[in-house]
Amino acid sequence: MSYRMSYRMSYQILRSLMLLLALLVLRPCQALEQPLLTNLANRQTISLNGAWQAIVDPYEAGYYNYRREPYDRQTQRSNSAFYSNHHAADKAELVEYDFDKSPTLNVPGDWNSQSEKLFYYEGNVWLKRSFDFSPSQQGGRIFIHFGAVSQRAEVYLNGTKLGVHDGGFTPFNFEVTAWLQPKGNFLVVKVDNIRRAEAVPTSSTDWWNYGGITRDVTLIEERKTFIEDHVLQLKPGTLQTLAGAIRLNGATGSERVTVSIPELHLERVVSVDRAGLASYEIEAPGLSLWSPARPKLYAVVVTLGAQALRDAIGFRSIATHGAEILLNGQPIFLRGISIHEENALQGRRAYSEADARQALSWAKELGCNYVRLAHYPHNEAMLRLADQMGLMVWEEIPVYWTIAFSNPATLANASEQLAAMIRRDRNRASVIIWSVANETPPGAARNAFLAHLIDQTRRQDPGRLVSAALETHQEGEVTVVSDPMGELLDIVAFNQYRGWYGGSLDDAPQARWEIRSDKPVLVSEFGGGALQGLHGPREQRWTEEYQAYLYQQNLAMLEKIPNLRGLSPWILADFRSPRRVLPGIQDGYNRKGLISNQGIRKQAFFTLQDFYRKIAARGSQAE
């Protein structure tokens, strides 16, 4: 029996087992959250951002409090736990906490950068926000939406547990209609950023483990029946046919929804089924396609009764043919850079539109037409700005390094995060690649794990490319890319660090490569570190000269790889990492950035910028 046949047999068996176990694990979790509401920017909302009271709780005493009364996991209530926000009835009552007298943390924001005492803290923090609420309509429905909580959230409203969310980079929401009151509401979130081997990401990463409510918290007002989700894209294989889908919440099956694109004078009325679902197509002659050179966005309005849900959507096709990546039917080279979700100048988790604009403007200055968002879904502002600025995007879930591939609960959580990422961002024309993993070692369990995610991605969004950042290996003097996942992916992408983690720079341009797949190749990472302002000979590590020489030699080497169609070097800016401890050089920063954490460009920035100018000068019809 050949290796390929035995691999496929073991992969199919393991995949079937993992799917079955994942479904069994996933079912009880799904009862805790309602379906994700998308397009918050255009819904009727009330912000709950601002100063929240915070209690640091490393021992999880908040479940018991002063009477040591145990938390009742069956009823999910306790009159004396922190989430009850209890206050003493008289002067004699013993109460050992008080949110109202506790310090505050800003939401959105991470606690590490807001308090010196919490800089390295990994544990539990209870956060409370009090608010009043007056509905704008009678008989409506109210949801609380979280952009992200890092890493695990338990959410309580007025003492009632709403549910739990695992995953620090994806949005979630709960319906709270039954528990809201006009005055004195209190929302309590137990935030836990403890690293766990079975989590996604796993316990070992190379970025800062920020904790906190790191993205917006929003109240959403809706009608009894409303538009829960809507997607509209260019139909795969066409350039002037739009394909859409609608999901209503609270539907009776008699509803009719109108979709219009006023600029194109297009309108379509569709009827939903009893499940509130509908799909449709619209012919769009004269459609202007989105591209980096012309990032055209159309106003799209989806109307149900009095609800008119608006969005700005670009339409473009993305596909592969042999070794080519085709944008709107024309070949394109991805001139990219990798980016972490961190404000480099302030050393904190990025969350705002201003943060996103800073990073993407740097990428545009570098000459990029593409960015890789590593290693997790970034905040929604990044994608909406990429739409506007004409930057294509690789978006990724944090299946990173040696994750617990044999654990069904880990697969279920990765699947949930993938589903939320795609559902939130599938109307963004900028997103051309969904990535399911980074630097994961091949093996039967890992292969089955990734195959499940690849299948899920294609089912959920067949109009985009699927990839993963793979690893290479040496066979004598030849660097080989032969990961079996390459058979299942649209683009073969891999990370390599010649001249930093091994290999000579002097003879790098003569290196030999073997890519065992006739598909487009994308080098998802390469690079090396430099302390901005440190100068010396190009043979001296950590100098700007060494980093610039590394880029010069790597670019000369990578240009010769067969089927090379893009690069996203590591990384745009220096970022915090507790793994990087060299005194006087790293000091808690990964220094592979082309821009320092003071915002100063290193020499390698200009080396890559010159290379991209030459690539752009060669031109492509897609741009």
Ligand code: GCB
The other form holds:
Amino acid sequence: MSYRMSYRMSYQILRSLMLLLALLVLRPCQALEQPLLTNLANRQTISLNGAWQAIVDPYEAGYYNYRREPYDRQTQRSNSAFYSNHHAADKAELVEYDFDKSPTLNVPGDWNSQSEKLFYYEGNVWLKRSFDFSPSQQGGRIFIHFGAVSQRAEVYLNGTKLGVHDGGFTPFNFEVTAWLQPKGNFLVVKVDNIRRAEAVPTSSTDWWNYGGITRDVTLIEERKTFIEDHVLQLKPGTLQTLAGAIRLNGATGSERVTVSIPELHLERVVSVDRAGLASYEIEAPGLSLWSPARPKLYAVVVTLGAQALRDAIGFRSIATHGAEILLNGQPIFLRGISIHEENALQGRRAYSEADARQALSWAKELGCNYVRLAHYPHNEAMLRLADQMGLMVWEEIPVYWTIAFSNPATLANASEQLAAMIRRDRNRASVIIWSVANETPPGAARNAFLAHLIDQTRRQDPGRLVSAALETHQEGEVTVVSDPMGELLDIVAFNQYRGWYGGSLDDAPQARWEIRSDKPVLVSEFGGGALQGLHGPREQRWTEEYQAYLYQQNLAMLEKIPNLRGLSPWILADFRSPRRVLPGIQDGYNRKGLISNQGIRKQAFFTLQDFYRKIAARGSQAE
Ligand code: GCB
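Could you please show the structure of the form predicted in complex with the ligand, as a counterpart to the form predicted on its own just displayed?
Whole complex next, starting from this chain.
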């Protein structure tokens, strides 16, 4: 062997060894984020909710810490950073943090409402929870799922970085099979709710930017091959054909899956392809369709060997025809209200089924058959309860006001949030409209941004309507709706605030409108503020009388719009907003609620309730 050849060979061996070494070193920081697992409520899970230890870290010191050893960006590891949960080896060692002696915060929960000191805190908090784990089967796979972390999460398990998630209202999960140990696991999440211009939402919003692990944290135990996702809906354009799609994770291509709806005596066996995918159709004669009047849900069971994944699914069709919105082929009027994800009585982010029941029961009392969940995807309990209570839903992503429309990363993030929302809630009959934006000013970059999202929505769910809350503008005396997005959307929806931000109330019923579209029209917002308990003449701002008059006059005006097919006034209950500073009136709350943050109905609540009774009396049985 020539000297040159042996040199080349040893060079190659060295190179391979180095590559192997690099792979081994890098292995812990591989991105482990997995396709989203859906339908957690019906999987085998262990809750990681509860008291987590918390270190408030406004200076982001947690990356460096006691040895001042910098965070190694390449390996993304450091023994001295907070996520290593290091404990001093002896009395001499300097360690300047200690999770075990730190106060706790509840998960799920926002930190702002849990500690007075954190009331307006925006920054970083490191949260840690320890746990033991013994798998119930050999060869299984374990995932950690977060319902939502507001706004940004960096997740570490036993000192290893699992990944980062950006977006405070959508779920995500990591596979952790290789990283779990039977005893003493520690999960550390660096949560950051700093507002950023390029984020979704951007820095300026009219709601409080709650920080924290705001929804459930769950360990999911699955087999090597398992049902990752299953969608079953009425096939668009039909009233008794069901169209389904199954996605297995870890499939070999030889699996057969059984789908059954016991109540209808329906069963179908389908084979998946090598990617683990299968789609199928089933004729379902005698199917009872879901509607607000009769929110029928069927038990659907998907079986793969010994695994069974159940769900409760309603089937209904939703479409438009000319100016009509058709539910199961019948024209409907959407008697709605807008809702923020906040427990109004406790001034905190809502997350539980009890929170959802409170808000949705108020909406029912108001006479609603529909709610607009503003301005971001709410927790899943809201959608599951809306399914059960018979409320139709508008779901939205936080593309709000003037976000960074020209920034490709912003678009990528909005698109990811949209995909996660659709994937999580596609089996919910209540959801009839996906909204891609709220009050975004028209312009080339914004139009392209929204067009992208509208197109994506149609591809990912051809069975629902797509809309966005648009803006109006004045041309002299005439209020005009002419946003070019109207052409791409199924429903032209807009927000307008006559009698609050401009325009007189007295002559509102005579107002002139020009809506340049033949499609169904929704007024996605109107309203005005009132401090509950403040009374006076109807001309006096902030009185309940002013707000009730505003509702009376706006309803008289909007009713005359020929294509009007629904309303979701702003808003069900007063909510926290730090930009609302008027002392004695607002005190950090947007007061446009029909219900105060003490739970007391204002006069306008009854004005709208009367109007909805009148509309309901005219409506069809299904509404
Ligand atoms: C809007 C926004 C909503 C605000 C509301 C208001 O148009 O969509 O988020 O809270 O106006 O009260 O000004």
